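The chain that follows stands alone, in the form predicted on its own, written as structure tokens.
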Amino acid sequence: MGGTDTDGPLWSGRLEGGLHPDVLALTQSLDVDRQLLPYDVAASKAHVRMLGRQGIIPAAEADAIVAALDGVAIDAGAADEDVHSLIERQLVAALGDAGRRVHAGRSRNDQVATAFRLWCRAHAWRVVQRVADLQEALLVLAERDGDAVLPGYTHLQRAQPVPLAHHLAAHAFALQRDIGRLRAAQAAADVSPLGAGALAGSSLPLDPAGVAADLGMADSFANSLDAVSDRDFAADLAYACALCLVHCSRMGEELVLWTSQELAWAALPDDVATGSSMMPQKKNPDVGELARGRAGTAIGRLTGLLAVLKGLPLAYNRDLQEDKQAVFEQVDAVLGVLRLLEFAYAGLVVDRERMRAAAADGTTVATDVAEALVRDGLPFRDAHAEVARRIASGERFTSPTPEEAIAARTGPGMPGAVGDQLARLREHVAESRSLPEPAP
């Protein structure tokens, strides 16, 4: 398993004989948790620096271990049980007995929890930046074609006219809520478990608060049992990504509808559309369809993670090995879909005439006609009944126009005040852009 004189798992001192190959294959996680390597190395450096400061190991050996950690990498043919075992194996190979000192006061339980938290913290930030990229694409489109008029819908039936900018801003505000959830997930991950050990800490004079500060984390654990068993932060990130993908799915569904021949309100750029292997005329909105599909899978990952966590007794259980793949895949999925939708909206070509024709069918301003009767003194229910009767008899209204109906709605958040909404969204995007990238 590696280049040490013990040549066995970190826990092999308790058990005689080698592990059955099928059991080893089931328990190995290096192929998955290799993503944790830079974060595990950073946490190991902080732990070793603390061991040196506290006099638990000689300062010179601490310095040598920290330097050697810079050279740790996943070597060809590595067959270690996990990334933590790989790190220790390579340290022992490089430093001999000094490399064995790295694990003093530490368990793989608090080690993996720390590395995973650092990964989640960093990747929550990355998803925030990608969400802001999509918001930016929506804002650019809103500023370019935002005065185009289309019918808003309820029940997929034409309802009232709105400017395109108002419609796009609705998606951007939903994405802003996603950013709030992602930032909350980042904050939840920003607590160091190092020092909690396997579950009950260590009798060595550790300094968990100092390690947390060294890692740039906001706090250290409050309870050692909770520190090694808590995966709320992972569920938070998986949930934030799943709901973001649900919002992306809704946007994807609209792209499918808007670019269909039945509506033909917009056309996708060629470089984000696909064709058919059999039908030469096809231009398919696969980007929108994949957004829908991956949202469904994301919901499954979140449900699976919650199912893993629901029955675990305190503290650490090997079931938690299943947490990382679900979250890694969740983050990869949302990053990919966000980028595809960004490309789609950046190159979307809007057919303003077809949009307006749908909004100007003579029925979408029916509420405005009824409200004009209310201003003349008629009770709204009577006005509603009168306009409904006129619509049913075939009348279509030419006044007010869709543009006049929009201009009459200027209260906060309404379609006639969309400029204020876009300004707020610009501030939100700027704030997201200014968030510092977490170390390491």
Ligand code: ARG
Second form
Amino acid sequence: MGGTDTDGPLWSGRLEGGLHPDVLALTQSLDVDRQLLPYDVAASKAHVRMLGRQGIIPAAEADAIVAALDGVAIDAGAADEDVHSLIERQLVAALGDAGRRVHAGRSRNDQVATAFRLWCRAHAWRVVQRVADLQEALLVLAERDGDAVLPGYTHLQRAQPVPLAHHLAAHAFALQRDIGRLRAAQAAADVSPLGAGALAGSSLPLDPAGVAADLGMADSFANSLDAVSDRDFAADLAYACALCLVHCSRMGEELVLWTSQELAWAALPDDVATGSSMMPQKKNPDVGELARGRAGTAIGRLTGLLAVLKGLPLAYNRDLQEDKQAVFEQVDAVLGVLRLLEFAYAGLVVDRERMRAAAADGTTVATDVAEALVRDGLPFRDAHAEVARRIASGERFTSPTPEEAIAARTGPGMPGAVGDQLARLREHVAESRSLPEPAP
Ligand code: ARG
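Output the structure of the form predicted together with the named molecule; the preceding block shows the form predicted on its own.
What follows is the entire complex, opening with the chain shown before.
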């Protein structure tokens, strides 16, 4: 275990003999939770400062421990049970007895919950920023080619003409809801469990509220059992990322369709497309397909995390150790896919002619023709029947044009008023940009 004045894990006083190596391999989580290091260091500093303030440990030793925490790093070949054990081992190695005071009034149960919450708080913010990057790429494309006209679809059958800006804005508004969920997940994580101890607090005069304030967290726990067993914040973040990936998947699917030779409405920039090892002519939209595929895996991770939580008796159970890998991978996946789509949209080459030709096939304005008849006094059902008959007998409408049809639909949220939507989206992006990065 690499300890200097102790051999074996933190809990070795109770049990005799060493841990079987296979059991250590199964229970060990350092490979995953090493990502928590900076967050656990921040939480440990806050805990130690509190111990000093409350007179639980001498002030000079508190200062020494806080300073030593800055020097903690994952050492080569570290074989500790988890990152929390690693930190304590290094403190003891650096400070001797003073390092052995750090864990007063604390358990790894409230420690891991705190570090993981700080990680989730910081990463929810990062995902928000990455979502805003993608929204911005959509807005730039909307400014460049937003007046291109395409048929909107239902059932993947041509329906009514819309400007490209309206279509892109639809994706951007879905992403805006993702930002709302991510911010809610960030807020859910922003509660400090430190002071809850293993499950029932401590008889030492701890100051949980002071620790929470030191960490810049919005609140401290309301119930010590809940504090160490609650992983709602992790599930919230896993869900927010999963649904964001579902949105990305739909965008990815659309890029696959739009760049196929059958539609050929758009081409990916070369540095985002991929080739075939055998077929020289190929330019493949792997980015769209990976967005689709990663959403599938993400749904699995969310389901897996919820399944881990569902049967747990209060309070902490080691099953909870499974939570971090699921959430770390979930966040990695969404950050990666958001970046891929940002590149794809930023460099997308739109074939405006081909798009417009599809929208101007003489059928997509059928509803507008029927509505003109309604304006002349015909009941809509009769107008619908008449236009349907004319379409069935082969008639195609050249009036209104798709552009005229779009311009006539100017209500809020409609395709003719897309400028207002883009303005609103730009405000949303600016707001996301102004959100302060959570420490640490
Ligand atoms: N590695 C553990 C986890 O991730 C830390 C908490 C261990 N607590 C315990 N009582 N064994 O959940």
